[in-house]
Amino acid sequence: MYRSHNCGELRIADVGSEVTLSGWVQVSRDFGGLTFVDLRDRYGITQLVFNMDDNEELCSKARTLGREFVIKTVGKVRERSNKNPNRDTGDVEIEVSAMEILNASKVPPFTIEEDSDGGDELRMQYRYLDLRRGPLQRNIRFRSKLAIETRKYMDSQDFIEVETPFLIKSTPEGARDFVVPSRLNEGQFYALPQSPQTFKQILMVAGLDKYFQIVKCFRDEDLRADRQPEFTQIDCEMSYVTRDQILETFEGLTVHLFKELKGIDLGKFPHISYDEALERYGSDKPDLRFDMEFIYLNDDMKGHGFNIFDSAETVVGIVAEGTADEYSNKQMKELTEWVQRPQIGAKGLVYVKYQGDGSIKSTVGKFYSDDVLKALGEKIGAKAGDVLFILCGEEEKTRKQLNELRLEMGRRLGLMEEGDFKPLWVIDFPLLEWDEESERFHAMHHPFTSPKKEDVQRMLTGDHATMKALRADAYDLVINGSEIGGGSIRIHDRALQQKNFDLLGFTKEEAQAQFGFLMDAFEYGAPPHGGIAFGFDRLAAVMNGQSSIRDFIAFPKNNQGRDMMIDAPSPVDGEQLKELGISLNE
């Protein structure tokens, strides 16, 4: 028996019971005629003591451990007289008797601490040893119970878990594809799928009702934190169903795994239209653990002489509250060069400082007195210590460029509190996307989204301008600024399926040979359906309020897209790309 117990389970009450204990040693520490070491699994970490004065050939041996060796120990608990109450297991420890080395370990390149001194790209590349850290350890443990919950859930909903293919059809619609060559038909190749979505509308023609699956996804994309060239989703379609439907089935699973995992309660999600979270936010994912709305001034800033504000399509300010007197000049600056960066792109940050004295402050103070100033800030809502930041320009751009400094902001100022969640549904997203430089529309979220039932006679028969109004049933749910899931109402109807691939410049022939199968299946009695998808990664992320999705994955791509542990991508046998068909050559 390698143990009778694991590394973090015992207690004040196990004192005097015999154990076998097996793990990696963490430390070791001699002191002269005692030695202790720091033993290490999943679980937890037990301290052992060797004493010299009752075996010294067991301590001797003690003494010869490096970190990472792999032991089995034996030996009797007792009451530690130092007790550490940073560890589950710190009111203990275990008098060994009896020890076997079962591996030694090489000195490992990076610490195996909590906060390790191993930069990511080493990390990336012994992954295994990373992996045994705690903070990689709970990750991966949480990211298993939030699976094993979405589970619960759906089961408890009536879904039902159906499998679809990895090797599918390429699609010249969304991000670019993998492709992998078939040995069997030369010269023709599948693509990994970028999502399920034709297959889990084949499953709601074919009568299945509720579908869901915890599923790998691939796109050949640029990658960033919240990215990797594969990642899972929780899948989901459902038929008979109306968008609200839908919205109430997710966030009943999203209110169900932060109660069951974080014991949090949500409460209900707000809804905010694409139209309006852009007007107050600047963003189609707001983050809503703070105020600070968008408040428009071209009525107040412009007619008074300053030519940047009057030349403007739009005027914007958002108020930070409490920051008149602690942002100095210096700091002022340094903020209106973190607007100018590149990133951002601003060409420059205009202040109005309320200071705590009644007096006023800003860059712009002479084109407007103190009394017009005094008068925008009474109509704002600005109290004194407040200041007003205003960004000019074209809309869109200066509405992206004001939400940066606004989520900017919010992180310089502590209100993005840990622990504190704020979801909200993001609906009625535009249909279509005009692209000035291929001059053509492209699908928002992806071709077989339905438009709102309103909107669809609009479709079949608008002109281009009516186009470009269109607005589709879809949805997102964001939380803390992060799009976790999206989804839409899909088409059912060939001729409105048809409708769309035309709008989307696909020809007749287009359409059938790259969709064919589902518009074919829209004629034997498709009835009306829509999903959603959540990110997996990201939600599991978001919930432990990281960023980086990469802890997340037990076996990450770096920002190449490279396995660093397996050297992958790698060039293949030149006889097994002949048996493809392909040359390098050519």
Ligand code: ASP
Given for the second form:
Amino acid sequence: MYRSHNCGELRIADVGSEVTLSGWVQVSRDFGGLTFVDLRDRYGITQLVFNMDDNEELCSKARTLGREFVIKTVGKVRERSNKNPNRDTGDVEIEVSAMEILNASKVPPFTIEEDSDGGDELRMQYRYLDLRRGPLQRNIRFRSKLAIETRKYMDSQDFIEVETPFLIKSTPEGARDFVVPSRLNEGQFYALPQSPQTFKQILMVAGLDKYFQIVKCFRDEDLRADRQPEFTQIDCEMSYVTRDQILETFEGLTVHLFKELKGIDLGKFPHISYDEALERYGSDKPDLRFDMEFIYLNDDMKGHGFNIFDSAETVVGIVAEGTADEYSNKQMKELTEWVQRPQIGAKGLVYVKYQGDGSIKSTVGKFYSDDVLKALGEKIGAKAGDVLFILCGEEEKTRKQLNELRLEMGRRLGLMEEGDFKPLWVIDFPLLEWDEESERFHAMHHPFTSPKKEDVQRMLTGDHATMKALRADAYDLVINGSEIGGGSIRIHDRALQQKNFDLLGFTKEEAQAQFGFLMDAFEYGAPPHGGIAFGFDRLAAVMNGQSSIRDFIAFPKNNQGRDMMIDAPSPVDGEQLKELGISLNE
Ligand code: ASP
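Okay, that was the form predicted alone. Show me the form predicted in complex with aspartic acid (ASP) next.
Let's see the whole complex now, leading with the same chain.
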């Protein structure tokens, strides 16, 4: 027997019992006559004691233990004299009477403790060592529970879990496809799914009514900390539903997951239209943990002889509370440079400081008297101690820039509190986006999204300007400024789907070749349907207040899309390529 207990289990009530523990040596400390070893496994850490006076041979053997050696020990549980309140097992230790080394270990390339001294790449290369650390063990366990609770909820709502194929034909959802050559069909390729979108719609035509799947998706995109080339979605589709029924169902899922896994009651989620989100926060994924809503100042700031404002399309600001006296000229200058960085791209930053003593200080004081600025302060609710930050320029750009500043001030002022979760639904997205460069429409969500019912006729008959204004029953779930998922009511009619492909620049032949199967299926009694997908890795990270999804994926890829542990991608040999009918030198 390797163990009677695990390393996280023993308590004061166990004192006196004889136990067997197995695990990894986290650290070993030698104090002359006594050697202490921290023994670790998935469940925790237990302290072992070896006493030279009791057993010289055993204690000498303990002194040879290196970090990450795997051992089995037998001993008696006793009360510790100096207890460790930070550890569940911190009241007790094991007086070891026998030990067996089950396996030795090389010195690990980084420390395997709560915090590690290893860099990202090194930790990914030795992922099996990194995964031994507490934070990653907790994340992977959290993820497992998240999947189990998702299944429980979906089952309680009568959803059917269906696996859809990975070797498919490309579904254009905005990213590039990963392709897989077919040996049996030389010169032809499968694509890995960017999502099971078309299959889940076909399942609705097939009468499954409610489908879900926790499924891998593949997108060949440029990578960032919160993106991976393969990631997981909770993917769903429902028939005979309205938008609001879909939102209710997946709000229910989200509430269930937060309740079961975090003990948090999220309450009801507000609905904010896409237009309103942009107007109030300059973003379609606003962080609602703090207010700092946009204040439009055209009426107040134009016409005072300040040419930069007078000539701007939009003058818009935010009020940062309690920063007037705290922020020195130097900090204001630094913040101005911050918004001027190319990533943000503002030309400058105007501020009005409503100082604690009632005086006013502003970069545009020359053009606006104190009385004017005071009256403005009263109107917009800026109190003594607050700063009004103003940006101006072309509306869309300025809103984006002010969104960045709003988030930065939220961070600097500590307004994004850990453990605070503010979900919302962003609804009524535009159906199409006009791309100036390619002079083409793109689907804002994806090509299968339906216009709102009241826009269907306009879509079938309208002109170019009409198309730009079409709205879709498309929606996103946003939590704390992160997009957790999105979906839409779909087109279920051949003519409308054909029209959408036309608008997106597909010829009839291209649309037929790529999506004929779906449009054909629409001609055999396709029910009205809609659905949604949540980013599973992202949800796990956001629920834990973390921004990187990597730490919630057992084997993630680096920023170059490489698996550092198995060293993939890698070349394949000539024979294999020949079989596939691929020549690299052509
Ligand atoms: N397939 C979509 C996506 O991956 C989600 C949906 O529309 O259901 O974003």
